[in-house]
Structures are given as C-alpha cells and as structure tokens.
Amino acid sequence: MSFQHHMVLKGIDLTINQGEIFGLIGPSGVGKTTLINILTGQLLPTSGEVFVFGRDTKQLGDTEYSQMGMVFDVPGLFERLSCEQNLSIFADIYGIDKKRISHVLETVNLAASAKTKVSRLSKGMRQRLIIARAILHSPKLLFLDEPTSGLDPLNTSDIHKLILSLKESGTTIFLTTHKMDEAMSLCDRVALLSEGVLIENDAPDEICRKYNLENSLHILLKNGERVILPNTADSKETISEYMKNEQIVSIHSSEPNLEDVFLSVMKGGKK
C-alpha cells in the first residue's frame, strides 16, 4: 500500500483464523490503522488482493458489513443521550430487536447505568459502551483499535474479560495495541509491524522463545544469591543439589517478554 509514492505497507501476507484473537503491534505511524482500513474496505490496496469473509474488500457490501463490529479511537457517542438511547439509535440502523439492548448492556456491565447520560460516564464506562455498540448486532469479526488506551488497571481488566468472553462466543477479534502485556495475555497470535513489514507472526510465547538468545536459567536462592546457569543438561547436577538442600526460591528461564522482543526488533535486532 502506498500514498503519493511512499510505501506504507509492504508484502503483507496474512491469514486470520475464525474464532481467534489476532494482535497487531507496532509503533505509532507504522501502518496499523491503514491495514485495518484496508481490511474494512475503507481504503483500497494499491496492489495485491485482500479478502474478508471470502469476498474481495473492493466489493464489500451490506452483507459483509453487517457481520463486522469496529471500535476505533473516535468514540462517536451522543453525550446528551443515555447509554440505552445511544444503543437504540444503532439498533434502528442495524434493524435489530431493541430487546437485545438490555442483554448487551448486561454483557458489558452497564445494566445499572442504562438510563445514565454519556456525559456522566467515566472513561472506562464510555469504553465499555463503545464496545457494546460494536457488538450490538452480534458481529462475527470485531476490530478493536487500542481498546484499553488510557484506562486504569481495573477498567482494563474488565475489558480484557469482555474480550475473552467474546472470543469464547466465537467472535474473531483483530486487536491493535501498544500494551505488550495485553497482547501477551489476550492474543492467540501476534504480528510485529515495523516500517510497513510484518517482522514476526506467531503465538506470543513462540516469538519470545525465538528471541531467547541467552538460553539460561536464573535461580534465586534462599540466601539471596542469584545464580545463572546454561539451560542445558550440564546444569542438572547443580540444580539437583540446590533442590536436595531446599535452597531454591525460584527458577526462571531467560526468554524475553514480548516488550523486550518488540524493543529489540524496533531497534534493529534479530529479524
């Protein structure tokens, strides 16, 4: 994908499986939102082919859009209307039974605030309402662009539980996030996007293991001593001796977390 001869996305080859949470991570301005806009038919690719629900995104219509839900960084809520009234407007747009509104508000833990005006909601409650609007029509594919940005840990936890429950119900979720711990805990697969190119595309644990160049074991002993041993058979006698004498507090392998991998890739590390 290019804009005025500037290549934004290069050679993207990507398949997202039904019912999985797929995470796209990368620094700001690297092309994450552009990719979402292509997948949703808001931008046409300058080369290559893109299919959603088996249909070319250049030809997406009402049938396909009725199966998509989207949460972007522009909330688009009606401040003077209540939660219930906001969802009622979109129920009319989607042509669905308004009885579903109470069920969706219950799903996002906003049932008690159904009559509350949006202007009186906290940021976390607003974000849950935006997600409620996105899932009101029971989409098969849900795009979440930074869904927990700026939220405190408690609200973030609530939204994580909601996302996982949507996955359990069979919803396919395309998630962009700057939070590596969020990608690690939620995603079945993540892709690292750097300078318009997918550097990695795998399960988070697999990516971290791939970048475990140290391949060692870090052991904390009860006397406070920290020991680093190679993660090989040569270390078994030493570890066995520690365990026999009940000296070990903890053992951790040396593979980096996803944030370490991300920083390594962005700084030009192993590719």
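Numbering follows the first chain given and starts at 1. Computed from a predicted structure; not experimentally measured. So that the term is clear: the rigid core is the largest set of C-alpha atoms that superpose within 1.5 Å between two forms. First, how it differs from the form predicted in complex with the partner chain.
- Put the two forms on the same core and the Cα of Tyr242 is off by 2 Å or more between these two forms.
- Once you line up the core between these two forms, the Cα of Glu79 ends up 2 Å or more from where it was.
- For Thr63, the Cα coordinates differ by under 2 angstroms between these two forms after the core has been superposed.
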Given for the second form:
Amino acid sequence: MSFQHHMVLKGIDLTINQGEIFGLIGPSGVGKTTLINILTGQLLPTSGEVFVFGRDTKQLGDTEYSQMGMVFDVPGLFERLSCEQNLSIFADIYGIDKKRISHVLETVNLAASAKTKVSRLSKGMRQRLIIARAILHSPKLLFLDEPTSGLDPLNTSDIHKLILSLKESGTTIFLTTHKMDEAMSLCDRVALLSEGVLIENDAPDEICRKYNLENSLHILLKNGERVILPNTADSKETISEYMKNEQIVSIHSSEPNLEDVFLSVMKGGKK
Amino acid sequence: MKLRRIFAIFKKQILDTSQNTGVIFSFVVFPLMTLMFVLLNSNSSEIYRMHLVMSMSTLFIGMTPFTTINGIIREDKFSNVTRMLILSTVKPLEYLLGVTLYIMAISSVIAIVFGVIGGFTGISLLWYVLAIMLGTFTSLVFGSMLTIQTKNPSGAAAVVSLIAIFNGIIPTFASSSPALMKVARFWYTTQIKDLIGDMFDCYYGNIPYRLLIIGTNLAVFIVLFTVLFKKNRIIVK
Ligand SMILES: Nc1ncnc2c1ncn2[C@@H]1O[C@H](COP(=O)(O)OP(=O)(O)OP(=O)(O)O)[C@@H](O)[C@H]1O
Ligand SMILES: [Mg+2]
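Now that the form predicted alone has been shown, please provide the structure of the form predicted in complex with the partner chain.
All chains and molecules follow, beginning with the one already shown.
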C-alpha cells in the first residue's frame, strides 16, 4: 500500500482465523490503521488482494458490512444526541429490535448514562459507547483500532473483559494496539508490524520463545550495585557467593515479554 | 436503496434539531421577521404584505435550505459521521435523501406559515406551498452539489454564505434593475419570486415559462450533482 509513492505497507500476507483474537502491534505511524482501512474496504490496496468473509474488499456489500463491527480512532458519534438515541439510529439502520439497545448499554456499563448527551461524556464513556455501537448488531467480525488508548486502568480492564467475553460468544476480533501487555493478555495470535513489513505472526508466547530473550535475575546488592544474571544454573556460584557474604538486598526475576521483543525488533533485528 | 435507512437519517436530523439552536434559528428567522413586520405595521396595505411575503419567502428559499444542507453534510463529513454511516450499510444517496426529506418536511411547515401570513387560503395556499417546496428542492440539489465537493470546511463555509446571500437577494435587486434582470431572470430564485407574485395577482399566463426556467435550473443542478457525486461519493479519504 502506498500513498503518493510513499510505501506504507509491503507484502503483507495474513490470514485471520474465525473465532480468534488477532492483534496487530507496531509503533505509531507504521500503518496499523491503514491496514484496518484496507481490511474494511475503505482503502483499496495499491496492489494485491484482500478478502473478508471470502469476498474481495473491492466488492463488500450490505451482507458483509452488516456482519462487521468497527471501532476507530475517530469516533463519528452524533454529538448532540444521547447515548440511547445514537444507538437507536443505528438500530433503525440495521433494522434490529430496539430491546437490544438497553442490553448493549448494560454490557458496556453505560445504562445509567443512556440519556446523557454524547458531548457531555467522558473519554472512557465515549469509548464504551463507540464499542456499544460496534457490537449493537452482533457482528461476527470486530475491528478494534486501539480500543483502550488513553483510558485509565479500570476502563481498560472493563474493555478487556468485554473483548474476551465477545470472543467467548464466537466473535472474531482484529485489534491493533501499541500496548504490549494488552496484546499479551488478550490475543491468540499477534503480528508485529515494523517499517511496513510483518515481522512475526504467532502466539505471543511462541514469539517470546523464538526471540530467546532469556529469563534473568535482577539483584540489588548492599553496596548499591545492580547485577543482572541469566536465570540458569550458571549463575548458581555467583549468587551463593553473594548470599554467603550477606550482600543481597533483593532479587527479582524478569520473564521475557512482548515488550522486550518489540523493543529488540525496533532496535534492529533478532538477537 | 432501503426506506428504513432513509428514515433513520431523517430521524437523526429530527432528533438533532431539538438540540441545535442554530438550525432552528435559520429556519424560523425569515417567517418570524415577516410576522414582526406585519405586526409592527398593523395598518399596512395588502400590497405591502404581499411584497413582504414575496421577498421573505424568496430569501428563505434561497438561503435556508442551501446553508442547512451544506452545514449538515459538512459537519457529518468532517466529524466522520458519514463514514460510520456508510460503513453501517447506509448508501450515500440514502443519506442525502434522508437529509433532503428532513429539510423538505420542515420547509413545508414554514411555507404554510408564510402562506397564512400572506393571506392565502384553500387551494391557493396549497399552490403557494408547492411553489415554495419546488424552490426548496432546487436549492437543496444546488447546495448538495456544491457541498459534496468540499475539501476544506472553513473555506467552504465562507463561499457558501456568499452564494446563499446572492441566491436569496438577487431577485429583489433585479426587480429594480432592468439590466440585472436580463441575466437574473434565468436564475431559479428570481422565477420563484415572480411565481409567487403571479399567485398574488391571480395571473397564470407566465407560469409555464417560469416553470420551464426553474425546471432547467433544476435539471442542470441534477446533472452536475450526478457527475460530482460519482467522483466524490461524500466519503472522507
Ligand atoms: N490518506 C493518507 N494519505 C497519505 N498518507 C497516509 C494516509 N493515511 C495514512 N498515511 C500515512 O501512512 C502511514 C501509516 O499511518 P497509520 O495511520 O496507518 O499508522 P498507525 O500505525 O495507525 O499509527 P498510530 O499508532 O499512530 O495510530 C503514516 O506515515 C501516514 O502518514
Ligand atoms: Mg492508528
């Protein structure tokens, strides 16, 4: 995919399986939103083919769109209408039962604010309303572009629970994020996007293992020195030496995580 | 094309209006001014009233539908509402029809108010309302045609208000300047104003000629609209 000769995405080859949560991670400006725009048929790729529900995105129609839910970084809400009114317009558009509205508001924990005007909502409430709109018509495929960006831990964890429960009920989810812990805890599979190329595409644990970022022990000594040792038998001698001399203040273990993988990839290539 | 979706857009606009004083104002300002002038000159002649209603309803037709549809399309486009609607299966044409239906509905109420102030009753009131609706519809097509092109919201707002003023006021200037009239008579608002004048005078000889010009204006707008619509499709990006 390129914009005015500026190549943004190159040779992306990707399949999303039904019922999984797929996470696309990558730094800001790498093309995550662009990829979502392509998958939802809003942008046509400069070259190559994209299929959603087995249909070329050039030809997506009502059948496909009425099974897709989307949360973008741009809200597109009716600012002067209440939460309930916003959803009721979309219920009319999809031709679904109005009872679904209160149920969805309940699900995203906005029932108490049903009558509140959108322009008076807080950021977290807004985001929950956008998610409510995206799931109103019970889509089979949900696109979430940075669903928790800029939200507090409580809102974030609520949204995470919701995402997992949607997966339980059989929804396929494609999400983008630059929060590694989010990708780690939610996704069945993640792909790393760097400079327009997909570098990894696997289960989060697999990726960590592949990068062989070793388990390490962080030791703080009484003289103020910090020592990092590999969490292997090789470190046995050194540690027992420290212990004999009662030099240790604390020991922490650190498991490899996507964050490290991410950083090491961004700094250039595998170890 | 689904009626359900056109009505959903219509409903969105109706719900929005109650929260949108700007739009309410732009609809009621001309009938309200007319009523005020009539009440202030309570011993005014029939002629004065006729001229007042003629000018004011022409101003209404030339300006209000034009600026309102422009404002709605522009706001929805730049706040990404249009994009969300389209991704939720609303077709661009369904969206435009919903907005058009809404402005036509409110304008028909305003037209009745104007007609009653102007002293029309019975069947002549109906004809008067239909004339206003024809003018409103023409303004709406003209307005959407210009708006679907918009790339830059604040620049467009400036251009649109200038065109709206021109659109509303040209017929009044033209009626006192024969030179201007030579050109202005080919413009639909001039013909709508004269059509209303004919109705007051109960003179029907010129009606086919006036309808022909208005119809030609409308046809040109529809053709231009179709061309631009195919090109732009009112989606951002
Ligand atoms: N319509 C467009 N025209 C030109 N360039 C664009 C367009 N949309 C995106 N780009 C460029 O494509 C690149 C990727 O943008 P994109 O929005 O996909 O990044 P992102 O990964 O979503 O970033 P973020 O995490 O900040 O949301 C950027 O360099 C951007 O400038
Ligand atoms: Mg983005």
